[in-house]
Each structure stands twice: as C-alpha cells, then as structure tokens.
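First, one chain by itself: the form predicted alone, in structure tokens.
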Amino acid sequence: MKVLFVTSEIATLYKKGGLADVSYALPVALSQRGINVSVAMPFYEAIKVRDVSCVGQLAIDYDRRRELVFVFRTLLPHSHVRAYLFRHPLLNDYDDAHIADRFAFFSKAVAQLSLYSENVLGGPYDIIHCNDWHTALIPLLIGEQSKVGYRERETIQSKRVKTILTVHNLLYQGEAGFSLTLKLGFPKTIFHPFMTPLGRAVRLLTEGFEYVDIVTTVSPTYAKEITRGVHGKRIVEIFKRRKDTIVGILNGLDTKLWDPSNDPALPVHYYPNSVAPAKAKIKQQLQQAVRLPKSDAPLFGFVGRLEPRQKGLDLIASAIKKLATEDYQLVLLGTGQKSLVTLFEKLARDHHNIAFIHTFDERLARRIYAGSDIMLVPSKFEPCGLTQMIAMRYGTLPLVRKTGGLADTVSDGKTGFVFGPYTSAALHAKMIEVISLYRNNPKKFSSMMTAAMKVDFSWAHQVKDYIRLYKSLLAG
C-alpha cells in the first residue's frame, strides 16, 4: 500500500495551525506502523531544509499557460517518511490575496504527479489523503466522477487510486470566484458554483466533498455534528447524500514533541507522581514571567487564535465580568482580529489578575499549559482541538464546551471540566465550580491532574483507525 499524503502545511518545516502538528505526526505513525507513506506540499519561500534535492520538473497547464513546476524531495525529520516539495513562483507564500489560485495550481500539479508517477516519485500510489480546503480538488483533476449518482462509472484514472478527504476545520472552506474553474482548464459543467453579491463563486472544499471517495473529519462527535447546519445549507445538502462516507477519526498527540518530563521550554521536568509540586513552580516563574502577582489562586490560561466565530472568547469576556469579586488569575496568549486584541488589552489595564500577550510565542505557550491550572476552551465548535490534549499531558485540566473532539476526549469531573449550553452563564457557572474545586477539596483536584496526565492521546492508538479506513477502502 502506498499512500500521498498532500497538504498545505508540515510541522518541522512550515506551521500555521493545527493541522501542520497533524500532517507531521500522522505520516509519521503510519510509517512507524509499515505504511508506505509520502507527503507532498508547496515548496514555499520561507521553508529552509537541508539534505534536498531536486528530482524533476512537471509540465502544468493552468490559466492558459504552460507551466514548470519543479520537485523537490527530502526526509521529514526524525522519521523515513519522505516529503516532496513542489516549487513554482505560484507557490512562494502561504496567504495573500491569491491564496485560492495558489492551491488549486497545487492540486493540479499534485493530480498531475499522482497520473504520471509510474515507479517515480514514490508512485504509484494507492490513496491519495487529501487535506482541507487547500487540497480538495485533487479528487476531481484526478478524474473522479460525482460520487452522487455515478457509483458505477469510476474512470480509469480514478480506479487506480483512491481519494480520502479530511476536514480539519469547516470554517474554512476555499471560496474563490468562478473565474478560478475556467484557469484550471476543465469544463464549467462540472463544479457547482453558487451566488454571491460580486457573481459566481465556488468553494473548492464543497467540491472535494462531491468528488472524493471517502470524508474524514478530526473527532467522531464532529462527525455528526457537521450534518447539522452549523456550516450552512450546502453542507448538509451534501453530507446528508454522503452521509455513509462520512468517518470520524480522532486526532493523536505527538507525545514527544509535548513532553513534560523533557520539554526544554520548562524550568522544571516532571511527570504523574510529582505533577503538583513541580506545577507549583512553574506557576510562580510564569506568573513572574506575565507579571501576574505571585498568587496561590487558581490560575486559568487560554492559548490559541482570537477567532470570534469559534474560541468562544466572547464568553471568556463576559465571564470575567462576572468574576469580578472571585479571587483568580488569567492569562492569554494569541493573536487574532484587532477587536478582541483592543477588549482583552482593556481588561488586563482593567484588572490586575489578567494577562493578555498579543504573540505567537511557543516557548511562553509550553509555560502556560504546563503553569496554568486550568486551561480554557469554551469553543462554539471544535473539530478536534489539541489544546486540550496538550493541557491534560501537562497536568493542567481543560474547562471545555461539550462540542465535537472536546466532547470526546473531556470527562467531566474526571479529567477536566465540561459545560453544555454556548452561553456566558453556562462558563461563567463552571468557572465557579472549579474555583470552589480548587479551593475546597485540592486533593480531588490534584488526582484529576494526575488522571488527565495519564490519558494516552498518542498517534499509536488514532493511527490504526485510518489504517483501517485505507485497507476497506482498498478492498472496496
């Protein structure tokens, strides 16, 4: 079995989010597990990797233009899984205003490699393992016919390798303007183009959704959620038609990139049997470190994007205002949209137990998560979430809205803390409960620290799911 993984971002070599942690460590375990797996992603400016070679040149047609791309392969660090890196003026950045033409040149590109790669660059390849938005065309350019209708017609292109699709996140979908379909040289029949105030446009996502074979999403409660309209008409539209192809896989952990007992961000190592004593100090540097006053408070902590349609900082907002008479602490760490920036700046000037850092900064990150007694998630929706996985492996127990990889991984009063209702009540409530938790009964607190620490979220139990999924596929 021989597997493509394509994607638009790998952890090691170019990081925006989640999914880079993902395209990283999923390869990996399947590798570790004898898969023969290959990744494949834009060769962008910012990418510096040793040990690289160029292996050849693709001839792309796109935008009525014939078009080099040259291919690069290396190793992803610390494994045998190899990386091919695809390079083109096109594909220099990560996001700008073009960032639609960008990824659907790369998947043209991908589906030209995956066509053409007859004992070459790793093929022929069994499965292609899509990614998001950025990658979702790849099932369609491969020659794919609509999964609606046309299950007995396969082509031949397409009956040599099968499609997998995983949604990391539904928010993001891939709209691009019609205009985008005539550059990719096929014919306009075949996308699905909807109405907006500017003309026709598409989502490139939706379109993966009608063409691939199998649907993933990053948590089984996510799985179900998403035929739910949260993500509007079209989506349900497609999922309740395709809701037998549709798998929900819960995301793993890298267990060694998040290591308490050896992480060099923390001043102090640790693991289940000494969690408390060695929290309680990197607490007291990281309260130093935020200028938060040194404090036996609970210390809640939030790490993440100031994203308004999904974090649930809203609700943090309103709870704080709440808390007013509670003794605690916050600190958060993100960046995001300039309104939420300029309301939590506000309220770190306004109360003296709140931090707010505006950075990306990992090493503070790794301080929090492991300082912090607990860890804030209040999503609206969570495909997966890794922040919670994080928190638990360091001890620090998540409070977390019971939605999708959330639900599925938090147990209320065990591990972590669960609240039901997307409503500032409903944490303002929970945030109460572990206050008192904390204050009135730490012995109980602490054995959950030492149970979340104890969860094992590695990629070793997640990646014989998709194993799985990749052989039924195949005898399918």
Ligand code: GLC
Contents of the next structure:
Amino acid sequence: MKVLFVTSEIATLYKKGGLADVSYALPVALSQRGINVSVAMPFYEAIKVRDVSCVGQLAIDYDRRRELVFVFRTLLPHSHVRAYLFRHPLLNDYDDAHIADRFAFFSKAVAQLSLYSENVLGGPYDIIHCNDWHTALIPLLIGEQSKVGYRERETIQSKRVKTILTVHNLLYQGEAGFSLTLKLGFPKTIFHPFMTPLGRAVRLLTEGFEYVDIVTTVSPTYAKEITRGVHGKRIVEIFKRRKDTIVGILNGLDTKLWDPSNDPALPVHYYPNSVAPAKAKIKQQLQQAVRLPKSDAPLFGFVGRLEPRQKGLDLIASAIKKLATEDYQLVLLGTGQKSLVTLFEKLARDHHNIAFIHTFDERLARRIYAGSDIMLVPSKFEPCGLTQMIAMRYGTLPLVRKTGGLADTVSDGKTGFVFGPYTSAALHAKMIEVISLYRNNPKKFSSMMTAAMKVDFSWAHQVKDYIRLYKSLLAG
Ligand code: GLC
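Could you output the structure for the form predicted together with this ligand, given that the previous block was the form predicted alone?
The next block holds the full complex; its first chain is the one shown before.
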C-alpha cells in the first residue's frame, strides 16, 4: 500500500496551526507502523531546508497555459518519510487573495502525479490522503483528469486511486469565484456553484465532500456535530445524499515533541511521580517572566490563536470581569484578531493578576503548559484541539467546553474540568469550582494532575484506526 498525504503545512517545514502538527506526526507514525507513506505540499519561499534535490517535473494545464512545476524531495526530520515539495511561482506564498487559485493549481498537479502508473515521484500511489479545503479538490480532479487524453496517456494508471479527505476545521471551506473552474479547464457542470453577492462561487471543501471516497474528521464528537448540522445544513444534505457518514478519528499527540521529562524549554523536568516540586518551580519562574506577582493562587493559562469565532475568548473576557474578587492568576499567550488583542491588553492593564503576551513564542508556550495549574480551552467548537492534550501530558488540568475533541479527551473531575453551555456564566461557575477545589482539596487536585499525565494520547495508539481505514478502502 502506497499513500500520498497531501497538505498545506507540515511542522518542521512550515506551520500555521494544528494541521501542521498532524501533518508531521501522522505520516511519521504511519511509516513507523510499516505503511509506505510520502507527503506532498507546496514549496513556499519561506521554507528553508537543507538536503533537498529536484527529482522531477510536472506539466500542468492551467488558465490556458502549460505550466511546469518542479518537484523537490527531502526527508521529514527524524523519520524515513519522503516529502515532495512543489515549486512554481503560483506556489511561492501562502497568504494572499489568490489563495484558493494557488491550492487548486497545486491540487491539479497532485492529481496528475497520482495517475502515473510508473515509479514517478514515489508512485504509483494507491491512496491520496487530502487535508482540509486546500487539497479537497484533488478527488474531483483525479476523476476528471483520468478521463482526459494526455500525451502521456501510456503512463496513466488504469486502477482507480482511492481518496480520503480529513477535515481539521469546517470553519474554513475555501471559497473561490466561479472563474476558477475555467482555469482548471474541466466542464463547468462537474462543480456545485452557489450564489454570493459578488456572483457565482464554489467551495473547495464541499466539492471534496461530493467526490471523495471517505471523509474523516479529527474526533468522534466533531464528526457527530457536523452531521447533526451544527456547522451548516449543506453538509448534512451532502452526507444524506452520499448515504454515508463522516468517520471521526481522534488526533494523537507527538509524545516525543511534548515531553515534560525532556523538554529543553523547561528549567526542571518531571514525571507523573515528581510533578509537584518541579511544577512549583516552573510556575514561580513563569510568574517572574510574565510579570505576575509571586503567589500560590491557582494560575490559569491560555495558549492559542486569538480567533473570535472559535476559541471562546469572549467568554474568558466576561468571566474575568465577574471574577474580580477571586484570588487567581491568568496568563494568555497568542496572536490574532486586532480587537481581541486590544481587549486583552486592556484587561491585563486593569488587572494586576492578568498577563497578556501578544506574540507567538514556542518556548514561553511550553513554560505556560508546564507552569500553569489549569489550562483554559473554552472553545465554541473544537474539531480536536491539541492544547488540552499537551496540558494533560504536562500535568496541567484542562478546563474545557464539552464540544468536539475536547469532549472526547477530558473527563470532568478526573483528568480536567468540563462545562456545557457556551455562556460566560457557565465558564465563570466552573472557574469558581476549580479555584475552590485548588484551595480546599489540594490532594484531589494533585491526584487529578497525575491521572491526566498518565492518559496515553500517543499517535502510536491513534494511528491504528487510519491503517484500518486505508485497508478497508482498498478492499472495497
Ligand atoms: C484545526 C482545529 C483543531 C485541530 C487541528 C488539527 O486547527 O481547529 O481543533 O486539533 O486542526 O487537526
């Protein structure tokens, strides 16, 4: 079985969010289990790698021109996974207005590569595993491209390549003007356009849902939430028509990368049986580093994107106002939407027990994971979430809302704290409960910390479900 895992970002090469972590760790875990997996992504200018060589080129018809894409090969660090990086001026950047066009072009190149029957660029592949809207067009393009007569016709696979699409976040669906379909050069009728105030448009993610063999998402609860219509009726309608469901497979955690017994960012290291003294020391240093008063009050942490639609920052802001008389501290680290930055800068100015650091600093993030007592993850929705798993591995109790992967990973009163309704009252009540437990029952609090540290989220465990899925796909 040969698998090509296609993505827009891979930790160690280029990272914007949680997708990058999964795109590194999952292929590495698959290859450790004997699956022959390669990864493919655009070769952005920002990517700096040594030991990379050009191993081939692909001729892609796009926007009535024939474009040459140069494909480079390198290895993912600390692994045997081959990474194919696609170089072309259209693929130099990630961020700009033409982003949907760029990824549609990249998808066309991958679709073409997947059809070759000879050993071209690591192929021929049996399964193309796509991720999020960026690569969701690939199943449709493979279908269309295999119908078209190419000059290279004799090298085209006769067997049908199977496709999987993993949704990491349904909030982003890759909207593009209908003119994109003309650039791709396939009949207009294969797309499912909809009207916007600016005219007809397509969504790359939902086009993926129409054509892919299997859709997965990154936790069982998020899979249920999606099919219940929590994130829009269109998805429910497509899946009814397809007569199948979305498979939810919980993400794993790279337990080598996140390891409190061996994390160079930490001043001291610890295991489940030596948590308390080490964490106390890290907490003290953290308070100093972020200019919070030295105190043994419970310290809450938040690390993440300041994303107004997902991360529950509005709840945190109003809970803070209601907690004015409580003895606690809060440190927030993150970048994102400007109005949220201004809001948290003001809250930190007005409250001596709150620190807001407006940057992305991985070392500091690691010290917050280790030095806080509680990690706040009150997301409105969370496909999987990495923060709560990292927190637990570092013996810090996550306080989460019962949604998506948060609901699947945190057990209330055992390995963390869980609240239900998306309201600041519910978050506030839970924070009060936690502050009082911390004060009045330190024994229970610390036994929960140990229990949280012992939960096994490693990919070694999670990866089996993907392998089962790949096998069932090839058997079907
Ligand atoms: C996205 C989701 C997050 C998930 C990550 C990796 O960033 O928002 O919940 O953990 O993708 O799958």
